[in-house]
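Read the single chain below, which is given as structure tokens and is the form predicted on its own.
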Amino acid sequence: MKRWSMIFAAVITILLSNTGEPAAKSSRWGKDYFPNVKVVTQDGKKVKFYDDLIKDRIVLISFIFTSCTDLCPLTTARIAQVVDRLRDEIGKDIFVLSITVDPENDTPDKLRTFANAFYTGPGWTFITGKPADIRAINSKLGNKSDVATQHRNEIVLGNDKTGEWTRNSPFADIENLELAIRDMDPDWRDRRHVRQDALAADHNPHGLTIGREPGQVLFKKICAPCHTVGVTDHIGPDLLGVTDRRDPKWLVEMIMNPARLRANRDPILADLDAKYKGVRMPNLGLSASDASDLISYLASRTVQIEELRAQPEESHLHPTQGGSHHQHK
């Protein structure tokens, strides 16, 4: 664990390091600063990119691209934990935007079955376009890099409106990363009048806490995006009982390398990949201390499941796992 957290605390600290209030009202970010260039949606639509997707808005931006396995599918799957918290202002106060940074591949196709396998409601828009419009874009928002693997793992979250924008990181506490982006929104930040752990509670409803067992710190961080333990299938399977039903061996290297497992056809994962088209477990550079924290917690947390629903239906209630449920494969 402590290798994974080292990587994260860096890309938090820097990440995080101005993200209090939003920046001050600025004239620099407008209708005259954003490239104002025809782009295409995931469902093949041609739309201007400050015109129909900037202007006057609430945004939040990523950088993505379908291919990646590494960071890409875990931003997504944050960002649509995010999403699902703040569903109903999604489309209507506050849209997503994901550009992709490698236009020369990312097609409206593979864009819709990337975006498909996290989010199918309205409000969140994937684009791509001629590779020079989308890297004028891409250099405008900061991402300046023309390699698509070196790209900002970030987000931008921006108000055209008032011209108030900020950056922040996807790995930051989920209730902290929603909090932003709502203050983005003057009048929300005006009549706020609950404190930010009182709201947390509030958008908290299966009463997941953080205990001392570094796998479930784990679990939370970088597996609760995609997947749950004893709900249903999500981005990815469910896990309960995955300890019972693979081979321990092939769950540490699952965690530790899923790209040399799919490198050497292994077909379990190829039967994986099959079944949750558009996103692959990423590479996330875990230890084996980190793959044997995961793997305890997740047979503790199948047995503690195991004995609830032994137990009469009156005497619990269903047990859940944190993670969003606005869609089910």
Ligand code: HEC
Contents of the next structure:
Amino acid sequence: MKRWSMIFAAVITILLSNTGEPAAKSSRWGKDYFPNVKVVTQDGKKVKFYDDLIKDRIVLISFIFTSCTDLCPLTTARIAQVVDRLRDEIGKDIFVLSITVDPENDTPDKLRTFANAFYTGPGWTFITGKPADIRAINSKLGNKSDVATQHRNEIVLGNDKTGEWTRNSPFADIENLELAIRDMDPDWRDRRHVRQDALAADHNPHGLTIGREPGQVLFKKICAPCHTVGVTDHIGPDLLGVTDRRDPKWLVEMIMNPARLRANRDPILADLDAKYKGVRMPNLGLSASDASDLISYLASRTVQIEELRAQPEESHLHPTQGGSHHQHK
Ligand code: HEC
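Please show me the structure of the same protein in the form predicted in complex with the ligand, now that we have looked at it in the form predicted on its own.
Now the full complex is given, and it begins with the chain already shown.
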């Protein structure tokens, strides 16, 4: 097994040890369970934790800290992917909460810069507050450690109306995570079999590995939450042509250990840091062979996209009826 998959397997094992089990079996988590303390949002608004953020809502809760250099940016980027899939419900039926585990350092300003790197729409609140209050909330949600770096990289899903609460992994397939959240809504559960049949038809029991380069599998799982190739700058820069515009050694270092490049005050990274505020490319524990798989994937994908982009030109020579302004001679 490759090193990255071992790291993720380890993370996932920790997560799975809780996944699927209701966090509260008989005792309903609700009004009397959560501290109804005042907390502060990324916009500096003071709100009551239970009354304003939990009451009557379906919520997805994650735990983060803004100076985190490994998993929290990836976790947050994956939640942003789920939020995108739920965009019609976010802020109406479903809400996302990201609670800092480092209230001493995470000011509302820092949270806002971090938040904006991932999402700027409604329905996703980042909160901090008095350290004792935030710790009390985190502890009720199962995060008992006082050390930010030891916080659990898992998410909590809940429906305050029905009193159902469960844990899940941000590294689950995005589709499964989307289903798990929708499942918190009993009305949706009644309608879901239709949808699940549709998903099952698409489901490939062998995962992503069939006929794909190893770099592509890795890219989809841990890079695509932040990067596209040939689409647009997203949470991180678009990577089309990155293998042409950067030195190969630099690329390997950037993929394997961006923190070291930053510590050495690399000028290219300093420029990127200035442009991508609030989020840093995380250290993901990748090996040299993972980096080389990823780089070959980025190079071949670039060629593929450039070829595809060349095609519309050709089709101008043979315009289809009614479609094009170009005149056929
Ligand atoms: C949590 C978001 C996130 C994840 C996950 C992530 N990156 Fe990045 N990446 C960034 C950001 C942000 C930058 C811009 C540099 C900075 O400020 O850290 C960046 C920069 C880069 C660059 C330099 C781009 C350039 O124009 O020179 C490369 C290459 C890169 N990432 C590759 C990857 C690969 C490969 C993966 C998966 C193994 C990955 N990234 C995962 C956020 C991310």
